[in-house]
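As structure tokens, one chain now follows by itself in the form predicted on its own.
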Amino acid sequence: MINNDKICLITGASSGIGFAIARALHADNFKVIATARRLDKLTELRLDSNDLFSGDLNLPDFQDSIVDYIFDKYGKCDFLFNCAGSLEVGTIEDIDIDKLTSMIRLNVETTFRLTYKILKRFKNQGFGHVINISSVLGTKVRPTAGGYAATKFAMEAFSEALRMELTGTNIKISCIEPGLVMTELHNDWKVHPKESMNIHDPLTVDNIVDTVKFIINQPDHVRIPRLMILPKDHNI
């Protein structure tokens, strides 16, 4: 068992925010266990191949295999970063309902299931920190994005209830609420949100990494339940 390393489980680690957090924490000598669907992208993190889990996070058995591996090999886990998620928006006429419901499953059901699995272990070990990648749309809604916003509202409610339940313990719950971040999420959009929202300088994944480092480096008695980070042109 490794006692001196900080052990991190990061979902959605093959691209975007999850990839950036995994890469940054690995560079800071954290032990990173990364999971996503795309193994070819995970290997770009240059982690120990045994610490890479490529598969469908929606499957309970796959989640169990990751959690069991971490605690069997390392004896503990310090951080869970819930970065896995998808984004599906559209008008009533155009929305792909199957993709919408798949998004809801991943963003809500799958995330909640994994979080509870990890929190049971955190309670047994007496410490741990869950960091949820939420969104500014966890605090407001926009036309055509109600389904996505609903998943982030759910994450916010879930996180706050857990924070309250865990008051007085050494287990922390935090939500990061970014505005527009340049990732793959919008690659297939006909008009990128930076154009439709007139945001000239969107956030970068490194901005989110800096936010993560600020949160996780707080003293043990400090809690940051939520932290919103927006680009300067964000006004809606």
Ligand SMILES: NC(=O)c1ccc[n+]([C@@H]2O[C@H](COP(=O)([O-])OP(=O)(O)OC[C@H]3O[C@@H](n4cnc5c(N)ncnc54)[C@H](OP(=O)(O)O)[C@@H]3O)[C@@H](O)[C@H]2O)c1
The other form holds:
Amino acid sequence: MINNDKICLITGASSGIGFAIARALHADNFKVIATARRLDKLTELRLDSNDLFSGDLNLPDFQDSIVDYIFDKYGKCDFLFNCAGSLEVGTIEDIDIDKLTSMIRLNVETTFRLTYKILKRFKNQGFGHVINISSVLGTKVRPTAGGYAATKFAMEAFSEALRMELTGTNIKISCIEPGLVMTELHNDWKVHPKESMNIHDPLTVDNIVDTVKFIINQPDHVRIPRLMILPKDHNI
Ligand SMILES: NC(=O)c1ccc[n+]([C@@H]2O[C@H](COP(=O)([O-])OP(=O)(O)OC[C@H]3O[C@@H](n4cnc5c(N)ncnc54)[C@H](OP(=O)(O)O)[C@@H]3O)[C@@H](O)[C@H]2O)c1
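Switching forms now, from the form predicted on its own to the form predicted together with the named molecule, please provide the structure.
Following is the full complex, with the preceding chain placed first.
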């Protein structure tokens, strides 16, 4: 498919799910604007260097600079992929409260801020699609993961309210709810969840890319507000 005129902003594009979506959409000739903190990783996407924004998404001015650039240079934006996110879990004894609150800031406050900014632009232009990488933990909880699940429940609630607000418009909002995907997200864990949860074949980033393509290739009148994707061994 030729998509030269489709403009996408992808956060968390330096690794894992965001990187894979950026690489795949670029290969399909979408115009990809990619952001994350690590410029060396963003560079591996081989995009136009002007379309790479390295910085801390928590900073409102940094968000403004990306959004202004897109609309000044391209005059529109078709897709926002909210992939930037972090994961902190732990028992009552072990949880690091500062890391927990910084996760809440990124997953909720920062993501909501950017989404509202882009949605105001989507409303002006009359179209657009926000795709949130939520989680199966946006629909259920696990011991030690209450904080993380709360951020994804928040993303789901936000998205469902927006879907209602946007009924009848050409602006779409979708949440993808993956189970375990092999990325850097669990790199610091002493025991990887594929061991503790007995998931022999976790999802790959390519599985998420296929899900994205399924969602974005739907006809104009179709909405996919939520789509859960799990590995076959996921049993909770
Ligand atoms: N992996 C899974 O099993 C799984 C399952 C369900 C849902 N998810 C969700 O999928 C999303 C992507 O996760 P992933 O698995 O792809 O993990 P990942 O490989 O760790 O990617 C996280 C991305 O977020 C970026 N990021 C983190 N803090 C940032 C900040 N302050 N400012 C800007 N960018 C920041 C990171 O880039 P820099 O470090 O370069 O800034 C990185 O690109 C997350 O929301 C996660 O909750 C993952």
